[in-house]
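In structure tokens, one chain follows: the form predicted on its own.
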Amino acid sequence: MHKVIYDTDPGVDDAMALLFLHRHPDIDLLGITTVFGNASVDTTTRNALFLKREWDIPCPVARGASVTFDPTRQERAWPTMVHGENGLGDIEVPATIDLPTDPRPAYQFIIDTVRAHPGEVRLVAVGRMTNLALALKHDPEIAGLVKDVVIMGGNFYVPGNVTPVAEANIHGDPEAADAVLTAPWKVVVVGLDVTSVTTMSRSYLADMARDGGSAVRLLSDLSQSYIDFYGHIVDDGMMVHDSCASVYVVAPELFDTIEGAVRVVCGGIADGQTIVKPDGRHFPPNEWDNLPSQTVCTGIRSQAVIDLIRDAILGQAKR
């Protein structure tokens, strides 16, 4: 069983990765930690909450960060035009959701779960870094506890999605991404490489809909206009980025591999931009050296990833 925090900015990408952790049956979902992103943290906390209760979601959810690692950046809008006013496709969502917040801080809420499960913790990333880095900033030592760490986040040998080299999540926040990519603990990176090739057709979400009860209709109906958005590079579907970090704890073998140290640019024209220096190529001295060799995903089974997170979130991925 795969004892996970999920970390994120809902989102609607992030809702469908939620339900498939939710849902999988090897996986023990201990708690939602989220961050500024896709929306403000009051909203993406809201998300969470809603989706926690029309979901029946047993996990606490805990508030993390409302601005960067490094509070002097200037952050930008919202991204509305992909993920709506309100984060979740404008679908309808009440102001406030009568459920409680974990008291603690995300970072905190990290911190204690690691401790109380040595070596047993995944943290499944898929929005900013900030919570993460926050964590290692407050206690260092957790990342020698932490089983791995999966984010959804970077591009490499592909183009970014908000410049032409980076990656929303990581641009949202570079200095975090760095410190989160450098850390001595175990990285997978579950960037574009892989997620912008791995689309969901509308047909398809409306057939798991149709089969999949009220649950699933919410998850389509909030997809909606997240699919509209992709209308001008993907045909009549939407890319399924945070659940692609979300099948690789179950199914890494659908993905293709290599290892080195990942260094993330922090200013100037190639902010956000993240860059891999692969095991066995050598180099002059450089400021990969002597940092932990992290795992990046360049390729994947794509049709395999889409049908396991139908099959999980309909209740019928196998053990």
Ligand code: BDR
Given for the second form:
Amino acid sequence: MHKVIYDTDPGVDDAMALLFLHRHPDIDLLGITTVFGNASVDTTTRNALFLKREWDIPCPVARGASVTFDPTRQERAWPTMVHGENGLGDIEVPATIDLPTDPRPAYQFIIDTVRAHPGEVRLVAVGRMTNLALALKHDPEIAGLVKDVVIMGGNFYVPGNVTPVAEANIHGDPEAADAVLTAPWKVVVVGLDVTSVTTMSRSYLADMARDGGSAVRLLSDLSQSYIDFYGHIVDDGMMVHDSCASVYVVAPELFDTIEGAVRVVCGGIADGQTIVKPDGRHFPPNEWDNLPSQTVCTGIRSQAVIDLIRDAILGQAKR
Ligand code: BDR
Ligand code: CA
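Beyond the form predicted on its own, can we have the form predicted together with the ligand?
Up next: the whole complex, starting with the chain shown before.
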């Protein structure tokens, strides 16, 4: 069993990934930690509690960061054109959910849970990297105690999605992402190189909803305006960014990867750009020297990934 903490900013594609993680038979979801990003942390936490309730997810939800790792950074508007005003495609969601959050802030929940299961926990982070950077700051030893960190974020050989060079999760907190990517733990970076070519069509999701009962109908309903948003680049479908990172946990063989040190540009016109120095390439002394080698996804078997998402969500994934 893969013990997973899911760090997320739900978020439409975050919601799909959550249902995947909850229902995959090889995943033991230990906790959900929330972060600001697709909406405020109040909203993403409320959404996590809503999805927990609707989908009977037993694990705790711990509320996370509401501002960037460097709190002097200027905040930008929420991406309501992508995820709706309420972060879940503007379906009806109650203003409050009558469920408690874990008493600890997300970073402390991460530290305690990693320490309770040394060498076993896989952090799947699909929002800004703020909670992970705070966990490292408060307890640097956890870097040696997690199994690995799988993130959705970044772009290497393709353009960004919020600027020509930057992807949203990294651009939203570049200092946090640089801290996470340069720490002495194994990070697997599932970025736009692979997620932007992995799309689920509206009709594929509709078939899932037909076969999957009310839980999958909810997923389909909250995804409709997100699919509309993607109309300018996807043919009646949506990029399933966060599910790609979640699939990596159980099916790394569906991805091609390279190894190398990764840095994040902090400031200037390339703010939030991720840059890898592939292992074996030699340069004069530079800012990538002597940093841990991370795993960067460069290729993906998209249809197999989409089918695995469907199978897990419909309770048909093989162990
Ligand atoms: C990422 O940004 C958010 O909009 C999505 O949830 C995903 O995690 C894609 O760039
Ligand atoms: Ca997300």
